[in-house]
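Form predicted alone, single chain, as structure tokens, below.
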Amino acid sequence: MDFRFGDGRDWFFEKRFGLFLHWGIYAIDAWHEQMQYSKQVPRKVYEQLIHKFNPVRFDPDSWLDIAEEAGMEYVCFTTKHIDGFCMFDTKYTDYNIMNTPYGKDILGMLTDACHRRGFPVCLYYNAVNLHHPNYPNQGRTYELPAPEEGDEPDIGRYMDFLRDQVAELCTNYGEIKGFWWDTGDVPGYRDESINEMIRRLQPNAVINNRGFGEGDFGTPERDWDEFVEKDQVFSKPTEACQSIGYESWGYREDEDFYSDRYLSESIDKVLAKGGNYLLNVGPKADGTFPEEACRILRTLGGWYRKVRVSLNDVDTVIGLVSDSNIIITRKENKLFVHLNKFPAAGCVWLNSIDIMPQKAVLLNNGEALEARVELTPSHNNKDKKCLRIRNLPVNDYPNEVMIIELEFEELP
């Protein structure tokens, strides 16, 4: 399916798989970007982190190399959380990277290298504040409890504050591709103009579905969402985010891993059905990812270095295969057969299919497979014969999803 817009934002369905980021102070801590809310610090406690971080060992370069090994060919990077600490040089708040120890623009430092690479760069901001004085906390989710002493709740004066922060964040770092808005519905206000001032200022940035106006493209999160799992194609731009880590976004010292199979499973399942997918990181406090994150990027990214072309520039096939755990990709006169969850057996039938391939093919490992034309007991298509591919090397791949590749001289 076919979802373009025409213009600049079009890069959105050629780059399809991005590097989400997930960094600020609450990684000194080192339990989650929620803290402050989760655990209900007093911002009096939580603001001291700013005299503490000094992420000396910062390099985005670095960043980007193990992106590039993970095969991820866009970024999108957390201005400011909940916290409401800016990890941009603003002059509309002091509490900023550019008052801590480290004292530089990281944004900016960013920004910098990914233009410099051709990496597009997107902006996450979320519309929670649990710091400014204009906020209106109220204890609903990701909110305080209540206003703090020598708060003035005023939606309307914060959201002139968010609007020329907003402005900032699209008018001093080059060329911006993506805009992806946090926990607008929390506030309860609506305001086109916001995006349209965004558009304005970057014409060929996406925006997503989270803000203050309807946006470009859904976000799925977590493979919470039913329809990731049970939609066969999507019917709209989608764009499903995930982290690595299974408690936190932000860096996390003892943190649960998903499994490499899991994410490659999650990763297939949404770029097969149309849409992108973002993967977060959450580096520690000395601006370094974790060892076990660029273990499990690179280890994707061997993985989808081999199968990518099962996934970028093809259509989704509905009806050729009755398993729902099987889905099916098209370029030309290829079929890409995706065995999404791990196999029961190591063979595929293809029930619409009656005519053999030239070439049967394990993108996994470039290996020929053994294709036939047949019935077996098994089926119950008595009169009609059916493509079966089989003695597929299952136990040889329990970490990664398994995709074929069958080329056929002519395909209806």
Given for the second form:
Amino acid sequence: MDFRFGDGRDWFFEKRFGLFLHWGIYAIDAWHEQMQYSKQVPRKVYEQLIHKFNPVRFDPDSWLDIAEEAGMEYVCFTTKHIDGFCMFDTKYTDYNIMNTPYGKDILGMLTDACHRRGFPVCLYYNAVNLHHPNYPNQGRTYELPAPEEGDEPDIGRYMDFLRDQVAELCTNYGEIKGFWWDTGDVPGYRDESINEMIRRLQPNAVINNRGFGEGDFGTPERDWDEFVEKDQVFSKPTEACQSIGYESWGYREDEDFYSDRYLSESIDKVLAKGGNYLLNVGPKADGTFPEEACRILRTLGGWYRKVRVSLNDVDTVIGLVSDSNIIITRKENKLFVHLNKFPAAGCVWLNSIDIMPQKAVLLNNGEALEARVELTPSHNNKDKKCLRIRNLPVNDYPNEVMIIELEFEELP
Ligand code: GLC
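Let me have the form predicted in complex with alpha-D-glucopyranose next, following on from the form predicted alone.
Let us now look at the entire complex, which starts with that chain.
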């Protein structure tokens, strides 16, 4: 599927593997980015975290170094989550990073580094707000059960505040390449003019579908949307998001992490079907990444950089194999066979191909594979020969998806 917007937003189809970052004062408690809501921490208690946030080891370049090692090419950062705390310098609330012991504009530091190093930056902004007096908290998902003393619920005034903040974000940080709304459905408010403002201020920004208007791309999360598995190719621009931590997006002290194999399959599946992939890390309160996150990103990067040729700038091909665990992509006269699920045996049969490739290589190790065109004994297809790749070293790759490159003189 060759998606195009026909304007500066098309960067999104060139750079397809991104780093999602969930970072805020919740990292201090090291439990979950929504702890105020899920643990029902009283507002006054939660808000004391502002006096403790001092990530003295924050160095955006070290984050980008690891992103590069992982093969990631863009960044999406939480400027504000449901707690309402702003990781940027804002005129419209004191509840922001400038009033922490750290006192520096984290978003500014991160965007400077990204601009300097050529990483497109996307901004995550959560529409719910557990801090702002005008936000109409009424016990819906992610909200406080009711307004608190001193609150003046008023969706009109809250939306003015939100609009002002979005304008700040789209004005003060140079070029923004994406706006990543979250929970825009909760306040029950639709207003296309907000995305229109973003488009006016940042015409190259792709906008996701979780805001107050339609947006440019879908955001299937973890493995909750069945179509990611079932569809053979995505019919709309899609960016799947996934945290490396099983429970949380923000830093969690005793997190369980997804396996390398699981993430490798997940990334391969989404990219091969034409989507983008945003993989999340929750940095610690001191500004560093959890060690296990670094290990995972480096390991995935080692695999991804070997196989990316099969995932970028390719088309998804349907109908060449009957095995739904295999995904095929194509670029010109090359086919890439993705053994997306752990293979049952060390062979692949391409039922609709009866010509020999000039080259058959396993991208994971760069080594040649044996190919034959022959009858299969088990398929009852009598005179119909097909392409068999054999002797795959399946047991050598328990933790990563194996991908085969087949180069043909000519492909129909
Ligand atoms: C989930 C989490 C939310 C997080 C989001 C990212 O919906 O609940 O906190 O920001 O995923 O997609």
